[in-house]
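Just one chain is shown here, as structure tokens, and it is the form predicted alone.
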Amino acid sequence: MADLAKRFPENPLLRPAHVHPSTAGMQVICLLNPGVFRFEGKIWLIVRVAENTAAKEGMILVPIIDEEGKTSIIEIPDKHPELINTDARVVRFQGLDYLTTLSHLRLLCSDDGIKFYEPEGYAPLFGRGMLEAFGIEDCRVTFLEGKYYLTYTAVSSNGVTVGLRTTTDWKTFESHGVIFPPHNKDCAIFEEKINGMYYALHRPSSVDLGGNFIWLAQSPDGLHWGNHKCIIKTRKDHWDNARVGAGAAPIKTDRGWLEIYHGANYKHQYCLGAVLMDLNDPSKIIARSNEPLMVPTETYETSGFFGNVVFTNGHIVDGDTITIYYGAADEFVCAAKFSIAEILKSLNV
């Protein structure tokens, strides 16, 4: 099936060079992954900033939040036998995983969605306290009776959890801690409650038993989730057979709750894909993407940080048109459009 992106000829919208390092010393190497909103006339993307310390000949620096919220580095020999240094955004050193660079949230506008900037007045979000040590990342926004929700990964060594921040004016934040403890990501809200319920996605993760899979919550209150269900899998011999994860809010159609996820496949190449759900009861999987509608084919998409990456989850839906954000090889942040009934027409019922 062809790819259904009608790509930004502006792409990338965002690089690196484009944001200044959050503090002296630091240096910003990718933005990624944005969530996107409307506020204020505007279109917003609250970027991840990954940030690194200059090279020191003969060590691998690993930033870090220390216990007083400032940035502190740690300092491994690249030679010391207890360090397993092959992925470019991961290391492990004496049983424990460490990420290569220290992320935050960073807050950016658009009068017409293609050239950004960052606004005077509205300040970065920094991982705050133990359990966000290694930074936050990839946040997903939605809004809901007057109030924006901002889900997302916080990243320690105690592990990767789901974090709640909400606000109304983008100024000042209210924090609600942990709401899916480890290992789990990827979690994305609905913008409209169902018989009275929220309702999220979300990813837990297993090493041993079951797999990369997207899952189902349900909340009384937005805070405390139950009702756990499991309701997309990875595919054998399919595009996204290694891990899916969900992108951001579902959109409501006539036909039912539209999610656009991304699925990558054991060679670690990322694509997007849609599911369609019930609108009553979204753990009813009504149709999937037999093939993906976006593959890494640009050479922003299939080289960079870490290449061969489409990943999104954020997106502004103006009528059949739906406008994608997204993080395109780890380390730039790029713009598609879609239809909606294009999407639609192409599920797998």
Second form
2 protein chains.
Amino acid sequence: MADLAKRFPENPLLRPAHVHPSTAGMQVICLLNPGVFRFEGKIWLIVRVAENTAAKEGMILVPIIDEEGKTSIIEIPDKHPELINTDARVVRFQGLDYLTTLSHLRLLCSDDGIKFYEPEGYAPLFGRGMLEAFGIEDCRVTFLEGKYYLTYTAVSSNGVTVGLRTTTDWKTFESHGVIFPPHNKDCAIFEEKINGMYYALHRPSSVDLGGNFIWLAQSPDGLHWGNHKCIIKTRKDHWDNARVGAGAAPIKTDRGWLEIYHGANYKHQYCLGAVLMDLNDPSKIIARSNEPLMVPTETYETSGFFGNVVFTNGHIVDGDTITIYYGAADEFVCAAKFSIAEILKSLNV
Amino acid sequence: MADLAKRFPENPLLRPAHVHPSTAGMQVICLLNPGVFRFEGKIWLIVRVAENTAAKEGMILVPIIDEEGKTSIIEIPDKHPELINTDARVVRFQGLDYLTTLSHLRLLCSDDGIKFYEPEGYAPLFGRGMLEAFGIEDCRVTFLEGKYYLTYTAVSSNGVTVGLRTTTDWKTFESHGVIFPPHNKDCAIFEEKINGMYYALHRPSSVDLGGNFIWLAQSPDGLHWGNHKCIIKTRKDHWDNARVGAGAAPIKTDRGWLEIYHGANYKHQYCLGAVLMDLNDPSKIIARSNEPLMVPTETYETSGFFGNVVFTNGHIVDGDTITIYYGAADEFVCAAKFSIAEILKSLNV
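Could you switch over to the form predicted in complex with another copy of the chain, since the one displayed so far is the form predicted alone?
What follows is the entire complex, opening with the chain shown before.
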């Protein structure tokens, strides 16, 4: 099947050099995986900024946030026998895992959805407290009943969890702590209640039995979640055989809730596909992409910090057009347009 | 430190031969890990019964519950190159995990807490639906505001989760689905609300970063949970260096909420210890056992289906005395008494 994505000719829209480091001594390594929302007539990104410190001879430097909220550096000798560093993103030292970069979230805005700038008066969001000591990542933004819900990956030595903050003005935020315990990420809250309940997609991972599947949860208040159901699993002989995870909030169509999700195979190639859920009961899956809607093919998608990745957690919908913003090769921010009608046609519904 | 447990001389109180198989063709392999409660003047166990089918030459037989709620058998050739069966409890076949036994929950009662029998009119509880296809295990019982809350391990190819059912009469049960998504088990709900909220201990496991730690969650209704906090971690040079998990509901003492928990080391020896939580904010840990309160030493604890295990998820409290019921070697049900004062003394509080 042809790739249905109409990539922006301006891609990549943003590179690490586009933003300043958060503090002196840090350098921006990756700019990726933006949540997207409309606010005050503009299109906004809440983008993940992954930083580390300048290299030091013979050392691997791991930045973390300490209990006072300051960035501190753990130094690991790069030839230490208890060091395992085969992944660009994670190192294992003396039996414990650390991230090679520390991520925070930065607000950018745009009039045209192409050129983004850092507006004055909107501070970055940093990890806070012991459950976010290794940073916060990959924020989804859901606008629901006048409030923005920010669900993001909160990382620490306690595990990978989903944190929730809410805001109405993007200047003051209320923290609601961890809403899904480890190992969990890729959480997208629906932008409408269904039969009086909040719904969310999320992606727990299993240590044995199970896998990296998308689950659905419901909530009376958006803060406390239950009645978890496994609704989208990896498929053995498909493009999404190793892991699947939700993108941004599902899009309401007359055929059902349309979700653009990522799937990865065992070669760590990340593609995008679609799934359609019943409007009245989203635990019922109506249709799912047999072939990906979007495959990493451009140089900025195949080569970078972690290559062969297209990953989305934010979009803007305008009539039939979805503009997805996506992280390419875990290093750049790009955009592409899709037609909802074309996606539904590809799903044979 | 001396083992503080006063074991019952009648141990083991129950062996697999004490109960009938659930259906023709099944055999009881293990009788273990009872939840415990008082009801109608008696002491009751809701015990895990693990069954399989009679052996078949050259085959490993895996029992599961099918979509109609019937037990069916998957046959795996025992010399198949895609079979891994190095653990008595789990087999891996063609990349998927299965349990070697299928567990359900059986109700037993007793006048003296020693001799237990199966009362008439109280049906066993079986796994139901796709999230419980590999059975239900290790039920904790919490009595709260006139209702019994049953939290149990629900196992399926979707993962290991915590399921919740409630009852008032032990004959009719309301199912509330999965309250904690994979990978999670060892959930104990507190028997009182604190500042208007329900609280529960639970044990997620991480695929990377984090570990097998005890977390605390809160809930407005006992069904939907949030504000998860990591409160009890494994300790590198201690008896609980590999995994920890809650026992039954915490016991309210004037010094704090006392929880008997299990800890395992890397040799898979499971011991019991205690932790004391702040009465008003159980996320605050006041004290914790440096040495275990109970170590597997008796033959029925060191030898069995999975040896060197003492594991509790049920107890009765009477004044200063806690009678814990425990699974020994994953095969037998045993009991032992502890003094709350002696435990608190061992915690130096």
